[in-house]
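Encoded as C-alpha cells, the following chain is the form predicted on its own, with no partner shown.
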Amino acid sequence: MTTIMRQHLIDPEICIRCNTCEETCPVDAISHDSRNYVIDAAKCKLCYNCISPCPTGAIDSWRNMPADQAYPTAEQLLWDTLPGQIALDAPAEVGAGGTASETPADVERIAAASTAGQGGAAPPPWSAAHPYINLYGIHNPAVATVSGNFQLTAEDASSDIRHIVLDFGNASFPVLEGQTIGILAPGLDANGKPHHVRLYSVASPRDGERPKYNNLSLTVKRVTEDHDGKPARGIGSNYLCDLKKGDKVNVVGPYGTSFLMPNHPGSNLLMICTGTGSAPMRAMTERRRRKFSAGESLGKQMLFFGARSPGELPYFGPLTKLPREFIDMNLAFSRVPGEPKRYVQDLLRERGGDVARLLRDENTYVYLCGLKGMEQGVEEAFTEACRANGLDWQALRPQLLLQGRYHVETY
C-alpha cells in the first residue's frame, strides 16, 4: 500500500520573493536562492505559520504525493510553474506528512490559519475597510502611465529617493493605505528569465494621490548598493527611478491585508519610520490630514521618523507644515554636523510617558516600517518606556499582535 503524503510547495509563478515564509518558519523548512523559495518536505511539519504572511498566496500550495517520491528542494529550485497533481492509483494510507486528501476539518485548518493572523502576522484593525488583493497577475498585469517623478532628497544627499506617480487610467486598481504592489521590470534575470515581482508600498491614500483620480504614488530609493555597502544596481528601483513621464509600467497585485490603517472615530495612530518606510505612514497620514481638512473629529496621531538630515527625509518640507494639533512630530536625525547622533528609538525614549499612554489606549495602533536593523532598538525602547511608565512590554506586545494593534513591516 503506499504512503501519501500531502506536500506543501511554493508557486514560483505568483511568488514575490518578499521573504516572509522563510522567517515565519519555525523550524527552518523554507530557503532560497536566486531563482526559487522552496519548501523542504522533510522538515516541514505543516503547522501553517507561513500561510498568513504571504501577501500572494503563493505559499498556500499542495500537492499529494507518494511519500517516497516528495519533490526534493533541488528539483524545487528548477520549477518555472508548479507540477500538475500527479494520479494516485494505488490504494493509499495516511502518512506523517498530511493526509492522503483534504478533509474538510483540514480544509477549515487551512482557512483558519489564512485568515486568522498566525505566524506573527496581525490581523488587521476591527474597523480597517476590505482589502482587495491579486486583483492583476503576472499574466494579466495592469498597465500605469507615470504621470510625474518627482526627486524628495536635496541633490547632494546621499540616497536618491522619488515620489513616483502611476495613472491607472479606466483600469480598476482600488488599494487602501498600507497596501503594497508588484512591480514588473522589464528585460531578463541572469538565468534568462524574466525578473521577479518587486514589491512597494503605496504612499497615497486610498482616493489617490490627487482625490478622485485613479492613480496612486510610491516612494521609491534607488538601490546602487547592498546591505554590506558593496556596489549593486538594484533592478526594479534603479527601473523606476529612472521612469520618465508618459512611461507605461507593469503592475501586479495589489498585496496586504494586515497593515491596514482602522477607520472608527477616536482611533490613535502611533507611526515609527525610517527612509521609504515612510511610504505608508505617508498614506495613512493623508487620509487623515484630508478627513481633518474637511472637518472630522479624528483621535490621535503620533509620527517617529529618523533619517541622516533633513534633506535626506522624504517628505521633509511637506511633514514640517503639517499643524501640532493635527500630527505630533518626532524627527530624529543621525548625521547633521555639530550635533549628537539621534535615532527613533531615543525619541521614543525622551517621549516615553506620551507614548506609554497611547498604549494603554485601546483605540491605539502601532505601525513600524524601514530597515529591519531598526526593529530591536525600537523594541528595546518599547521595553523601556513601558517599564518606566508601569507597563510591561513583553506581556503588552502579543495581546497588541492578537488584537491587530501591533503591524512590523520591515526589510
Ligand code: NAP
Contents of the next structure:
Amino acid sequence: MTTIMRQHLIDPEICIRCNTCEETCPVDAISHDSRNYVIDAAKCKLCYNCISPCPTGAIDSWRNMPADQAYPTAEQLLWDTLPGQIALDAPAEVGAGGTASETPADVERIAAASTAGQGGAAPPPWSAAHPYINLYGIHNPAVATVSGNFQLTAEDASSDIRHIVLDFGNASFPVLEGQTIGILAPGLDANGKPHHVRLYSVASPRDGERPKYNNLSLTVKRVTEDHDGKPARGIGSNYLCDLKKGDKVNVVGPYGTSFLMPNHPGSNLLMICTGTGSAPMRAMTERRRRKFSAGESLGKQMLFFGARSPGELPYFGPLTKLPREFIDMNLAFSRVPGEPKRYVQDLLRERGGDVARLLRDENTYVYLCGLKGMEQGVEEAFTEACRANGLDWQALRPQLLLQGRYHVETY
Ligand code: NAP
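Next, give the form predicted together with this ligand, keeping in mind that what was shown is the form predicted on its own.
Full complex below, order starting with the chain above.
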C-alpha cells in the first residue's frame, strides 16, 4: 500500500515574499531564493505555526502526495503556479510527514491557527467586526479607479509619501480598519514573470475615505533605496506614487483577520507607529473621530508616532488639529536640526505612568506598526514603564496576545 503524505507547500502566485513564514518556522523547513519561498517536506513537522502570520494565505497550500514523490525544494523553486492535486489511485495510509486526512486534533489545530489571525498569533479583539478576506484573487482582481493622489510630505522632505484614494465603483470591496489590500503592478519582473502582489494597509475607515463613498485610501512611501541605502526602485510603491486620477488599478484581497479594532463602548486604543506604519492608525483614528464628531462617547485614544521631521510625518497637519480630549498625541522626531534624536520608545518612557495606566485597563488594545527595528525598543519601554508602575510586562504580554489586545505589524 502506498504511503500518502500531506505535503505543505506555498502558492507562488499569492506569496508576497514577506519572509514571515521563514522567520516563524521553528525547524528551518522554509527557505527562499530570489523568486520563490519553498518548504522542505523532510523537515516540515506540520506544526502550523507559520499559517496564521501569513498575510495572504499563500502558506495554507497542501497536496496529498505519495511519500516517495514529495515535491523537492529544487522543483518548488522553479514553480510559477502551484501544481494541481495529482490523482492518487492507492488508498491512503498514515505517513510520517503527516496524514492524508486530518485527525480531530489536527482539525482543531488548523482551526485555531486559521482563526488566530494574520500578522501575528493574536486573535482579534473580541468585539471586532467580522472581516471579509480573499474576495478577489490574482485571477479575478477588483479594478479600482484612482480618484486622488496627494503628496503628504513637504516639498523639501527627504521622502515622498502619498495619500492615494481608490474608488471601487460598483464592485463590493468591504474593508475594516487594520486590514490590508494587495496591488498588482503591471509589467514583468527581471525573470519575465508578472510582479508578485504588494500589500498596503488601508488608511481609511470602513465607511470609506469619504463617508458613504465606495472608496478607500492608502499611505505609500516611494521606495528609492534598499535596506542598505543602495539605490533601488520599489516596484509597487513607484507604480502607486506615479498614478494619476482616472488610472485603473488591479486590487486583490482584502486580507487580515487579527489587526482589527474593538467595537465595544469604553475600549481604549494605544497606538504606536513609525512613518507609513501610520496607515492603520489613521484608519482607526478617523473611524473614532467620526464617532466623536457625532457625539458618541468613546474610550481613550493614545498615539505615539515617529517620523524624521514634521514635514515627513504623514497627516501631520490634520493630526495636530485633533482635540486633546479626543486623542492624547505624542510625536517623536528623529532628524530635526538642532534637536536631539527622539524615537517613539523615548516618549513611551516619558509617559510611562499613563502608558502603564492604560495597559492595566482590560479594555485597552495595543497596536504597533511600522519599522521592524522599533519592536525591540517599544518592548523595552513597556518593560520599564510597567516595572516603574507595579506591572510585569513579561507576564502581561502573553495575556494581551491571548486576549487579542496586542497587535504587531512591522516590516
Ligand atoms: P522612516 O521614515 O524610515 O522612519 C520613521 C521614523 O522611525 C524615523 O524617525 C526613524 O528615525 C524612526 N526609526 C528608525 N529606527 C527606529 C527604531 N529602531 N525604533 C524606533 N524608531 C525608529 O519609516 P518608513 O520608511 O515610513 O517605514 C515605515 C515602515 O512601515 C516600513 O517598514 C513599511 O513597510 C511599514 N508599513 C507600511 C505600511 C503601509 O501601508 N504603507 C503598513 C504597515 C507597515 P531615523 O531618523 O533613525 O531613520
